[in-house]
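Only one chain is included here, represented as C-alpha cells and corresponding to the form predicted on its own.
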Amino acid sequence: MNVTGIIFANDGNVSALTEKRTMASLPFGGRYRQVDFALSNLTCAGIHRVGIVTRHSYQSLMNHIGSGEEWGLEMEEGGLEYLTPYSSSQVSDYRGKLESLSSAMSFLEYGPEDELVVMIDSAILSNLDLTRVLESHVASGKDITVVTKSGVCNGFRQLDLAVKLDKKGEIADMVVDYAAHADYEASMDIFVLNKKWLIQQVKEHIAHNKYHMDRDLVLGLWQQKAATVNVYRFEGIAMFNESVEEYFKNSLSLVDKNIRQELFGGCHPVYTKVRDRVPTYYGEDCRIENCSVADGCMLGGAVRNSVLFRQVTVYPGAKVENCVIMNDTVIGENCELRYVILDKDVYVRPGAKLMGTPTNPMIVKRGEVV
C-alpha cells in the first residue's frame, strides 16, 4: 500500500509558549516535541514519505527535525519534506489547511494516483496504530477516514469537528466549531483520503473560495451526500493540547506511570532527536515525590508532582509543586513555585515565589530572568 504523510505543525496556539515556536515543536513530556507523536505514528506504520506544512516559526522545528534520521526518514526513498510557505512563493498565512495543500500541490501530485494519504495534526497526541487506521478505511471503501475519541465532548469544550454515530456506527450528525454534547465523539484531525480524490477536491474547493477542511470538504461534501465518510474510534489515550490548560493539565498527567507507559509505550515506541546526557543527580537533601524527571538534571531542592525536562537545576531550599520545568532553566535557592511553566533557558532568582493555578499557570517565556 503507498501512503502519504502530511503534518500540519502551525495549527493551534498555546499563548507565550507558541510565540516563537510552533505548536510542532512544543516541548512535551520531559524529552519530547509534540512532532514526535505524529512522525512516530506515521513512521512506525511504514510510511516514510512525509511532508510537514509550516507557516512560521519553524526554525526550532527543523532544528529538532533535521533530516528525520532519527525516524528512519533520511534512508527510505521518499524522505522528508518541509513545506512552507516560501517553497511555493507564498508568504501569507493560510486561511485554512485546504489552502496550505493548494500551496504544497507539486508534493501532493508526486508518486502513484492510486495513493492514500494521511494527514494528522500537531496539537492532539496519541500512540496510534495507522495500519489499523488505514485498514479500517480500504475496508469502508469510502472518500474520507476519519480518527475519532469519546469523552472528550462534554458540552462546553468547542471542537473542530465531532460526529455523532448510530447504532450501525454510522454518522448520525456531523458538527464544526461547537460544543457537542457528551453522546458525540471528537475529530483527533486524523483524516486518510485517496490522493487523486483529494486533489480534485482540493483544487475544486480553493477555486469556489473554500478553505476548510472540517467545514468545506467533510462537513460540506457530506452533507451534499458528495462523499462518504469512514469513522474510526481510537480506544487509546489521546491528549489535546490545544489550550494553555489542557497542555499544563496533559504534561502533569505524565507523572502517572500508566499514562505515561499507554502513551509513550503503546503500540509502538515514540522516537525523538537523541540528546545524551549524564544521569540525573539527587542531592543528599533533596525530596522528589511522584515526578517525571529527564536526565541530566542536578537536584537539591524539594520537587513535587512536576514534570523536569533536561539539565534542569533546582538548588537547595527551593520548592517546587505542580510545574512543568523546561530545558536548561535553573531554579536558585529557597525558591518557591507552585502551578507554574517555566519555558527552556530560564533562571529563577535566589527566594523568589511563582503561583499560578492549576486552570491558569504562571508562564515565564523563555531565557528570562525572574
Contents of the next structure:
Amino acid sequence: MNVTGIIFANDGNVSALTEKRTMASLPFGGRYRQVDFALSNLTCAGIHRVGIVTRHSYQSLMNHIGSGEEWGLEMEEGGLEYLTPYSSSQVSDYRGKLESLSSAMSFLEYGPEDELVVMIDSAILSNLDLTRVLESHVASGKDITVVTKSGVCNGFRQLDLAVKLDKKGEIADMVVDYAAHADYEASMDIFVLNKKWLIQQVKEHIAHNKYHMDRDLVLGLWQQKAATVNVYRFEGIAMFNESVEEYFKNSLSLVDKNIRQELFGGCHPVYTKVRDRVPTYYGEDCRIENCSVADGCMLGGAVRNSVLFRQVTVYPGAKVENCVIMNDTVIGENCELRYVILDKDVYVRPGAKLMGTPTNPMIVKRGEVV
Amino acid sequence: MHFQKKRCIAMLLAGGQGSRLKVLTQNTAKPAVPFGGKYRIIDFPLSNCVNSGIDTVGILTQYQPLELNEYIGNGQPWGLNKSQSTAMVLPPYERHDKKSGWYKGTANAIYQNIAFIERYDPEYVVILSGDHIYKMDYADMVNYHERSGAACTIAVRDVPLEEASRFGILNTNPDGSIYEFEEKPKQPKSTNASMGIYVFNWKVLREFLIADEEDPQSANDFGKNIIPNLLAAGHKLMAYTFNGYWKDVGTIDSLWEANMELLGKEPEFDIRGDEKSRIYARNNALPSSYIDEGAVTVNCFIAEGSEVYGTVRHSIISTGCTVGEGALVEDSVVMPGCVIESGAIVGHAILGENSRICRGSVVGGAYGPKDKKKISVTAKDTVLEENTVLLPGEMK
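Now that you have shown the form predicted on its own, what about the form predicted in complex with the partner chain?
And the full complex, kicking off with our chain again.
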C-alpha cells in the first residue's frame, strides 16, 4: 500500500515559545523537536514520502530536519518535500489546512490515485503505530479515519474536533472548536483519507471558499451525510501541547517512568537530529534529583524535578526546581529558578532569582540575558 | 569511474586483535571497543581525520570485523559519505596472483590496498592506528612534512625513560631529522617515542612497499621493516613532536586509566574541547537520561538513555545503562547497555557491553589512592548471577 504523509508544521502556538519558530520545531523532551514524533510515527510505519506544510518562521524547522536523513528520508524517489507558501499567492498566509493542501496539489497528485494520505499535526505528541490506523481505515471502508483520545475532553477545554461515540462505536455527535463534555473523544489531529477522494474534496471546497479542515471537510460532510467517518481510538499516551501550561506540564511529566517508556520506548524509537555532544558531566558538588537530562550538560548546582536539554551549564550553588531548561543555556552561581521555561541560549546572571507558577511558568525568550 | 585527485588521504590500521584487552576483545576488534560513554576507540582517529580536512579514509580490518564494519557503515556519522569523501572498510581479499590473503603485517595491509590508494593519486598518505585516544590536527603534521621535504615524518612524544623500552624510539638530530630508529630497545638512547602516526610521500612509500613484499624475510611491518629500510636507503625522515594528550589504550589498565582521565574539574583529557576538535560517533536513537529522586551522581559522565536510581561516583556510565536503587558504582567504566541491579556494588571495574550485574552482587574492590589497583572486567553480555562476587582483578 502506497501512503503519503503530510505534516502540518504551523498549527497552534504556545505564546513566546513559538514567536520565532514553528510548532513543529518547538524543542521538547531534552533532545527533540515536536516534529520528531510525527516524523518518526510516519517513517516507522514505512511511509517514506512526506510533505511538510509550512506557513512562516520555518528557518529553524529546515535547519533541524534538513534532508531528513535521520529519518531515512534522504532518497531519490519520494523522501521529503517542504511545502512552503508561494510568495506570489494572493493570500499572504494559509487560512486553513485545505488551502495549504490546495497549493500543494502537485505534491498530492503525484503517483497513483489509489494511495492513502496520512495528515498529522505537530502539536500533539505520541508514539503510535500508524500501520494499525491504516489497517483500520481500509477495513472500515469509510472516507475519513480520525485518530482520537479519550480523557482529554473535560467540559471546559476547547478542542479542534471531538466526537461522541454510541455503543456500537459509531459517531453519535461531532463538534468543532468546542469545549466538549468528558464523554467525547478528542481528535489527535491525525487523519487518514483516500488520496483520490481527498484531492476531489480539496478542489471542491476551495472553489466554494471553504478552507477549514475540521469544520468544512470533516464535520460539514459528515453532517450532510456526504462522507463517512471512521474513528480509531488510541490507547497510549498523547501529549496535547496546545498551550504554555500544557507544554510545561507535559514536559515535566517526563520524569515519570511510565510516560517516558511509552513515549520513547513505545512501538518504535523517536529519531531526531544527531548533535554529537559529549555525555553529561556531573560535577563534584552537584545534586540532581528526579530530572530528565540530555547530553552535553555540565552540572554543578542542585536541580530537582526538571528537564534539561543539551549543553546546559549549571554552576555550583544554583538551585533549579520544576523548570524546563532548553539547549545552550547557562545558569550562573547561586541563581534560584522555580517554574521557569528558559528558551535556548539564555544566560542567567549569577545570583538571579526567577519565579513562575505551575499554571503560569515564567518564560525567558531565546538568547536573553537575565 | 573518475576519482578526484587528493593531496592527502589516510589509511587507518584497525585489524589488530588487541589481545591484551583480554575478554573485552574476545568478539570485538580493539578499535570497536567502547570508550568515554558514547564513543568507540576508532572515533578518535576518524574524527581527527575529518577535523584535519582529510576526507578519504581507508579502514583496514581483519580481526572480528563484523561489529566494526557495521559501526563504520557508510561513514555518515563522520560526514564521510559525501560525493567527494569516503570511509572505505578494506578487509583482506583474494587476488589472482596469490599476493593476497590475510594481512601479514601493517605494511602488507597497505601493500594489498595499493589499488585503493592509487585511485586518488595522492601526494601524501597518513598511516594511523585505531587504538589510541587523542585529538590531533594531522593537517599541521602534513604541512610540517611538506615544508621539511622529508620522505616520511613520524609523530613522536616524550615518554618517561622507564617506559621508553615499550615503544619504537627515534633518535634525532637537533633539526628534528631522524638518524636511527629502534623498535622497543632494551637500552633506549632517547625518550622520543613513535606514536604510530606516519606521513609518507606516496611515491616513496609505494616503492618501499613493493620492495618489502619481495623480501621473504620481512615481517612486513612499518616499525620493523619500512622505517629502517627508508633510513638505510638514505631518505630524509623527520620527527614531528606532539605534546597533547595521547594514550595507548591497549591494556585493561590503560583503558581504565584513560576513561578516568576524562573526569574531574580539570581533566587530563578534555573530551569536550572546542568545536574544531569535536569527536563524532554513530548515535543510537536514545532519549535523555533520567536521574532519580534518590540518586547520587558525583564526578561522573552519564551518557544518554541511561537511568540512575543508585549512586555513581567517579565513573563513566555509557549509553543505555541502568543503575538500580541502592546500587553503588565507583571508579568504574560501565560500557553501553549494562544493567546494575539494586544493591549491587561495582568498584574499580570495566563492565563490557550489555553486562548484567544482578541483585546483591559485588564486582571488584576499593583501594587507597596509592595502592596498585586491580581492575575487574566482565566480557560483553556477561550475566553475573545474584549475590555472587567477582574478585578484584578477576575477569568473567
